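Next up: a single chain in C-alpha cells, the form predicted on its own.
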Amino acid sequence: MRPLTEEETKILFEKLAKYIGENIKLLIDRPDGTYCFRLHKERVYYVAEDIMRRAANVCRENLISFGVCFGKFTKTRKFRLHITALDYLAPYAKFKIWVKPSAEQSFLYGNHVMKSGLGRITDNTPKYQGVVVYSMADVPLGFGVAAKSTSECRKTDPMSIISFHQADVGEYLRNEDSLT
C-alpha cells in the first residue's frame, strides 16, 4: 500500500473528472473525515485516513483489500474504473442517462444503451462524456460513455447506440470471483 505518484494521480483524476467533474474535491474533503486514494497491487482504493493508518500495520503480502476499490491500472498504465466506485460517483454525476424498464435487463447483461431503451438524458450532454446510467426509479445501474450528444439523440434512429457500456451492477454476479 502506497500513495499514488503524480502521474497516477493525474490519470485517476482525469478519469474521475469525466464522470463527476469538479466534484472530485467533495470525495477527498468530506464532513465525516478525510479520505485518500492508495495503490495496492495495481488497484486504487478509496479509504478513510484512520483505516489507512491501521492497514499500514498489516504486511503487504497479507493485506488483501482495504477501503473501496475504485479501479485498477492496466499494464499500459491506463485506469479502468470498477463498478464498486458507482456508489461514490452517482451522487456527484454531472451527466446522467435513465433507461426504460424494458432496457434495464439488457444493460445489466453488459450491453450498450440503445435509443429505443433511452428514457431521459441530461441536457447538453457532450459526445464521449462519462455518464451514470440510472433506472427510471433513480436507482444507479452503472456507468458508460455517451456515444452521442443530447442534440444528436433527438434525431437518431431507434437502434443506434446512445451510451457505450463501461460497467454495471450485474458485474457483481458475472465477475464475483475476480472482484476484490
Second form
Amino acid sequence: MRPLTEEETKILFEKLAKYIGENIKLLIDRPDGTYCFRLHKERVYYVAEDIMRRAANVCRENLISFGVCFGKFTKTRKFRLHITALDYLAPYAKFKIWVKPSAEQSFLYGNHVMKSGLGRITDNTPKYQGVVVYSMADVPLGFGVAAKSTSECRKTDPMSIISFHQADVGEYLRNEDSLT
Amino acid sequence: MLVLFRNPILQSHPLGLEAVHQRIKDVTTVLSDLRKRGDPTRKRMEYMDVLKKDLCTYYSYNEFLLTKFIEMFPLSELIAFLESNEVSRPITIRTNSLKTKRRDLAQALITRGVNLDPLGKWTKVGLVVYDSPVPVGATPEYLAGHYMIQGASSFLPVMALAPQAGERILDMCAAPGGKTTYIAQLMKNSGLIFVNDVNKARLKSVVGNLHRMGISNTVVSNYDGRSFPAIMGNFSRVLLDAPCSGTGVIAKDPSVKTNKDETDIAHCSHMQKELILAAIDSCNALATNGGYIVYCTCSVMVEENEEVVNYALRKRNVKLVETGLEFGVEGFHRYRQYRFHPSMKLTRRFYPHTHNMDGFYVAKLKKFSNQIPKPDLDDEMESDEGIGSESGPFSDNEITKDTSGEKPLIASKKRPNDDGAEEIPKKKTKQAANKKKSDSSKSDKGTKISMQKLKKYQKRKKKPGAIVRPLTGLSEKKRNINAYLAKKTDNKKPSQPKSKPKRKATPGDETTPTKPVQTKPKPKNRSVRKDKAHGKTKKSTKSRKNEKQLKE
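Next, give the form predicted together with its partner chain, keeping in mind that what was shown is the form predicted on its own.
Expanding to the full complex; the earlier chain stays at the top.
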C-alpha cells in the first residue's frame, strides 16, 4: 500500500473528471473525516484515513481489500474504473442516461445502450462524455461513454448505439474474481 | 416362524424402503409405551438397535452421527429433526438498509412477480421468498445491492452482537460476507470492521458483496483466525462464526450425513477452542460498552458448542450474558457425561424442526478483564490432555507423542504474559518439554532475535491464510531497524550511488541495530562503536570492489 505518485494521481483524476467533473473535490474534502487514495497491488482504493492506518497492520500479501476499490492501473499505466466505484460516481455524476425496463437486462449483460432502450438523457450531453446509466426507477446500473450527443440522439435510428458500455453491476456476478 | 409372526417388526431381513419406513413407525409407537405395546421378552435396547439401523438406511446417515442425534433428541423430536433435514429451508433475503427500505424493496420485487412476506416479528429487515419467476440472486435490485440472500439463522449472531456505530469490530471467519454486511449496515457504515477469512478464494465473494452493498468501512485480510491478537487486537466486539462440522445444515449439504465421524468432530472442536481463545484475546474488555464476543456455529453437536464455550469460560475472564434473542432453545448445562457452567442456559440453540431455520448455536460472552487468569495445576493438566487427545486424530502417531511437548510451547507463545506461570506445572509433568522450554525462556530473556529469524517469521507471515504467533522481541527489533534505516538515509544523502549495494552487502546489520552517525551522538556502548567501525571498513572495501566492477 502506498500513496499515488504525482503522475498516477493525474491519470486517476483525469479519468474521474470524465464522469463527475469538478465534483472530484467533494470526494477529497469531506466533512466526515479525511479520505485518501491508496495504491495496493495496482488497484486504487478510496478509504478513510483511520481505516487506512489500521489496514497497515496487515502485510501486503494478506491484505485483500480495504475501503472501496475504484479501479486499477493497467500494464500500460492507464487507469480503468471498476464497477465498484459506482457508489461514488453515481451521486456526483454530471451526465446521466436512463434506460427503459426492457433494456435493463441487456445492459446488465454487458451490452451497449441502444436508442430503442433509451428512456431519458441529460440535456446537452456532449459526444464521448462519460455518463452514468440509471434504470427508470433511479437505480444506478453502471457507466459508459456517450456515443452520441443529445441532439444527435433525437435523429438517429432505433438500433444505433447511444452509449458504449464500460461497466455494469452485472459484473458482480460475471467476473467477481477480477474485482480485486 | 412363530417368533416372526408374533413379532413381525423385529425381523432382520432386508426390506424395501417402504417396509423400513413402516417398521420405523411401528417401532416408535411401541417405544412410546413399551410396557403396554412391547413384547415382554424383548428389551428396549433391542428395539432401539433396530430403530437405529432402520433410520440409518431410510435417511442414509452413518451410524455415528445418528447415535449422536438419538442421544440429543427425544424420539418424537428425532424423527421431526431427520424429516426436516430432508426438506430445504425457505429462501430468505435481508434488506440493505444502507440503500433502501424493506417496504420499497418488497414493492420492487413484487412488481417482478416475486411472492414474499416479512420473515418474522423479530427482524425488521428480513423477507422470506416463497416463489419467484426470476432468479432471486440476479435481479437488478440484487445487483444494485438492495438485498442479500442470507439464511434466517445468520441474522441471529449479528443481532446478538448488537454492534454500535463507530466501534471497531472483528469478523474472524467472514466468508461469504453475509454477516459482515449486516454488521456494517447496523453500524451505518461507520467505525471499522476487520474482515478475515482463512480461505483466499472465498474472500473474493466477500469483497464482491461488500462493494455491492456499498460498504466502505472494512479491511479485508487473509489470515488464519488463530493469529489474531498478534496482527491486531483491541476490538470492542468480535464475531466468531467458527468453522464446524455443519450438522445443522444437512438440508443444504447432505454429504455431512455420511462423511462425518468422531475424528472430524474432535478436529472441529479443537480448532474452535483455539479460535475462541484468539477471539477473546483480541477483544478489549475496557472498550466503552463493548468487550463482547459472539460465538456461533451451524452445528448442533454439544462438543462443538457448549463444550467450547465452557472451555473459554474456564480459560479466560469471560462470562455468559443474555444473547438478546427472544426465541430459541436454551443451551444444555448438563448433557450426558458433561456438566457445564449453569449460566450455559443463556446461550441459544436453534433447530430446523422447531424454528424452520438451519440448526444453529449462539453464545454471547462478555469479557470482564483483560488479564489472562493463571491456570490451576489440575485444570491445566486436564485441559492439556484434553487438547492432546483431540489433536490426536488429525496427526500421526509420532506427532501425537510430540504434542505433549509442543502444545504447551505453542500455548506459551500465544500468551507471552503468563509464560512463567505456565512453565511451572509443565516442568513437573512433562520432562520432554523441558528442553524446548529452556530454549524459549532463553529467547525471552535475551529478547534479541536474529535477522534470520525475523526474515523467516516475515516470510511465514506472508503466506495466504497464515498463522501468525507473537514473536518476543519483534517490536524492539523493528524499532531498531527503523532507527537504523532512518539514520542511514540521513547519512547517505550526500553520497547516493553507493547506498543500494551496501544495503544488501551488510547482513551484519542485526548486531548493530543502531548505527550512530557523527552528527548524531549517543552510541550505546563501545562494542557497538567497534561494530560500526568494522561495518564501515567492510562497506568501503565492497564499494571499492563495485567501482572496480564498474570500470571493467
